[in-house]
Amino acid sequence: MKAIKGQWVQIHAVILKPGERAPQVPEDTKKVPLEMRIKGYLLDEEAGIGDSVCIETASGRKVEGTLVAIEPEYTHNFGKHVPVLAEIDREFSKLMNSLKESERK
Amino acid sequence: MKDRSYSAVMARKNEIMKDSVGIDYDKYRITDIAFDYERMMEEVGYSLEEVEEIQRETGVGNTPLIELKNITKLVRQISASGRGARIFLKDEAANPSGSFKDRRASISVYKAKELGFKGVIAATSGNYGAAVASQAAKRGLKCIVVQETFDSRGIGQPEILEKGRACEAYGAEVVQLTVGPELFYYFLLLLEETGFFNASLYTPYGIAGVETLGYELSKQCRNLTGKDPDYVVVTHAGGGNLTGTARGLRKAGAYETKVVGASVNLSGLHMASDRDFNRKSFTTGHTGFGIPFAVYPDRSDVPRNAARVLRYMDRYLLVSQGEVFYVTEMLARLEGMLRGPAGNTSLTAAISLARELPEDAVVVVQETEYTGAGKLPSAQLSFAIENGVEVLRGDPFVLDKPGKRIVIPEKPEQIKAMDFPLDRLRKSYLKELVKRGYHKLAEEDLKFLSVDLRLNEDKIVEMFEEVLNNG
């Protein structure tokens, strides 16, 4: 698939190289780069995936990188069922029951 | 052009946020331990009236404090007869993009704009990326928001893809990084290249604008209760929330109120970590950043931060994330409000520190904020368990283990915040200064470190010759 000239895209670009990191980051983190992701409206005729490109971002920079989604959607969700939660609430729920009883009272 | 690298940067840091901050802070220089912090905080921020007539404009503050009756009623059943205080919430999520942190934002963005600037740039992975985003929007200046999103996986945290999503929603740029302090390095590259106002957190504008939260609160307890709370409880992250809040209950009058933080434990996982990042389930109000700014407020993205939360906080609580996440859901089916995660983090200290005091007293947690996608109990158990970490019923005071196990209550009782003392703090605070290279404190520094540790001169002398010896 390929995205045209005023298309939302997001570009990637590595920002420092494991070489090129700050002296106090643990070593983990050392030893990989520091990495950019950014979106913006294609400033080139016409790219795919993985090309070289140029974007103006919404605060009207312009920012080279490549390319790595057209589009992109938002993956974040509201999580999976997790059976822990569900039986915490049906705790509260009987909870509240007892706390309306000794209202009554 | 200008060198980009890292050193060559950081080395230009001084003369980069001079320009962007439009405060000269060699004003209120003393010495290099010392300033004048008072005489900064009147000058460059505002007075509370002025404070409250921005906000006015742009329908930040004036937010409801509401009883939690049941939640109380409960904390009654569990404690012993005649303790269990009464607990309001200050619901901040009623603000334009949904937290406290508007308040910080909208004194920022308005200076911004009244000095003349085209665009703000934040460097925040929370809800104050929102916050300045939604007020840029409003008052029609361009914002970027930097942020520190992914591992080197590309993976990114739940709770943060959620507040970038919320901070392009209000039309920002969205900065995303992967884990690592030099964040901040690229930050002050994008000021360079931008020419933009910096709206840090740590301004005197940023703390001048949560001045509202703690004076607003006083009068709302005096309203409901008849009296000014007994206890305020924060959640602490960087400072500003606390000492904001604290500095306007004094503007109230409300002197002989106690100001608590309350912090979710994180000890053990390393902040700068590529592994350690998906770890954790909170991104803010942790001890990651709660201890380090309280030790060494300095470090942050100005010269003299405005937050300093040893000069105002009376005690301070640590609880688990398994805790939070129990009170997160207790607030939803008790009280009927599905918010967090970062209000309830103090709400579960409050629930710990009520239970030890009597029924007449009053408890107001002063934060919450709004919740969804990405953001929800749901959302991160199910991101922690597929990042290998357990997810378990127990006692959390024995069984918690950040980044290896979520332990959630088995029953309120189990909520029980931990005390982490401040002498601990205040000492770590010298250590800082030893490190820093500083090993002689002039008289000025003497004084000026009585009020920001709140100490008398002859404890901290003493306190200093102790780390001096024993590191």
The other form holds:
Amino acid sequence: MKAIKGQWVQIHAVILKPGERAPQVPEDTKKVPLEMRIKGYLLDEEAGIGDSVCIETASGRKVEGTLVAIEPEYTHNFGKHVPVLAEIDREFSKLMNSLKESERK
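Having seen the form predicted together with the partner chain, I'd like the form predicted on its own now, please.
Lone chain follows.
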């Protein structure tokens, strides 16, 4: 599968190799590279997974890296429903509405 110019993609790049990490970072952190995964719009005419590409992020930055995903999915969520938070939301909304009503009088 190939991505075409303007398509939403994700790239990967190594920012710092293990030997380039700051001296104050923990020992286990020094042993691994500082990596970046970032999404944006493909600027190259066409590319496949594993190709070196340039993208433009939503904020307009141009970044280079290795193409790792084409139209990547969002895999995060906000977890399971928490009943107490829903109750807090309802109580807070009632309080805010009553304050607004009292300000109008």
